[in-house]
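First, one chain by itself in structure tokens, the form predicted alone.
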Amino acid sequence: MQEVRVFAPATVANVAVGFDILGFAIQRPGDEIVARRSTAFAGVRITAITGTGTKSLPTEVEHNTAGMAVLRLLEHLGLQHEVGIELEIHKKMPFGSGLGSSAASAAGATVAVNVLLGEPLTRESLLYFTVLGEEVADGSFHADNVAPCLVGGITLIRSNESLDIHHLPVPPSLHVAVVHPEIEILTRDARAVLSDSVSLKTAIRQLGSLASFITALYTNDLPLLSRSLQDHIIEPQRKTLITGFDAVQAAALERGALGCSISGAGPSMFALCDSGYLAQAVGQAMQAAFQQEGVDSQLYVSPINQRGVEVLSTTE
């Protein structure tokens, strides 16, 4: 193999009742990742990256998600002094979105890399990779949006130290509204503003909400979900970082969403429904709430992707 091309799909990660531990893919946006062998170098490079707001994005590869998730590959498997690499990212997601852009990047690129090598390893044994990948990004070592990225579904991590990972069940009729207004919020600075502590009264709370949610998806029961959506923890906090939150909130409760919050570090958010025509409709009086708001925002409606990255094309 030559060259391998992929689409990695953006994620909603904590998903309201799950922070850091709950994550699904979406069908739409995402980003494209081009891997191809070379003969010039061993180790690897970055020759592109491309797409809106990507000029501040570093191509040095230790400090870029792709290219760092590679190079941790390649050490794995000791080729990083036999096998040249190169790069080519394309962003066709918003960039400090909430959506997962910098997990999207790393899974992607390391699935590339080990279809192009001949598959030494499984799609899960890549996880490792992608989230030291992705801890470049935010300093964190976390799966919320790396692992639905890389598998496809809604999972579960159990434990990020140890990668514990569960694919959970998606409701058939499942869709998702997420809108990403036109706000620039960094993971790092969202992590900034979370305080250390939570009132036990207030764990209990999410914990039943959590542990609620798991079960609707178990038995498919829409109600329980809807009413399971209620993050007593870190909505709350992040919100004023979003201009017009609860009126966007509010429209898409109204309009028949069962649940809507903030997809991961914000400022998108989504709305869970239970229909495609619905999300369309949620989706929709979401863009209009923001507008009201002087907010200009794009709508990507979508079932749960149940594929995660997907190899685009290959050449021998």
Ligand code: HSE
Contents of the next structure:
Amino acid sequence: MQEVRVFAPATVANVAVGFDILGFAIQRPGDEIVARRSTAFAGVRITAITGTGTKSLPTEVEHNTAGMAVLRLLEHLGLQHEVGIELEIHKKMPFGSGLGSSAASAAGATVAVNVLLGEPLTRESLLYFTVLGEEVADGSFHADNVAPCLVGGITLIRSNESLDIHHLPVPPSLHVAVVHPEIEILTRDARAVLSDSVSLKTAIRQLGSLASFITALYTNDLPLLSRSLQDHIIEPQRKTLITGFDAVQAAALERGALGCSISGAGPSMFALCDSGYLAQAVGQAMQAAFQQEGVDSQLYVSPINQRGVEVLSTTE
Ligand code: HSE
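Given the form predicted alone above, what does the protein look like in the form predicted in complex with the named molecule?
The next block holds the full complex; its first chain is the one shown before.
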């Protein structure tokens, strides 16, 4: 194999009830990554990064999420001094958006290189190297964007330390509206505002929400899912970073969303809905509420993406 091109989807992490341990993939937007063999050098080089606002993204391999993920993968395979890999990163989603942009580049790169090398590893076993790549972006080791991006669906992480991940059932009618307001929040900064401690009372409420959310997925009980989508810990601390948060959330719920909260570290907000039609209407209501605050936004409506990273083309 000489060249592999993949699509790596955006993801919604936390999902209101599972900070750092829950996430799901959506269909669009996403990044495209090209991995190509080179005989001119050994190791990894980033030969192109394209997309709006990408000038600030580093091309040094150790500072780039995709570059670092591939470097660690090659080291694991013992190939870093034998194989030369060129990476092209085509960013087709905003970064600092809460859509898992850095995770998508890292996940896309590891899948593309694994295919290029004849698939020595399974998709699941790419997770560790991909999280090491994403860690470059925000300094913390969590797989709630990377896992659903790699393998698709809704994923639960029992432990970020051991990367014990599990697929959760996806209710067939579930759709999501994701609204990205034109505000930039870096995950590193959004993590810095969080308190280290949680009261027992708050922990009990959050455990109830998380357990009920998972029960609702297993039983396809959307009214229970709706009652469960309450974030008692993170949302109250982060919502002030998002202009218009309360009005946008209220607009989504009023228009019929099952629940609405912050996507990942924000500023994007997501609303889960019982149909694609409703998700479109809810998304438009959320955009109108942002607009009232003078904030422009983009809307993405999608079912849950069950496939994760997809190979678009290969060249022998
Ligand atoms: N769980 C992470 C956070 C997702 O909310 O900080 C963003 O990378």
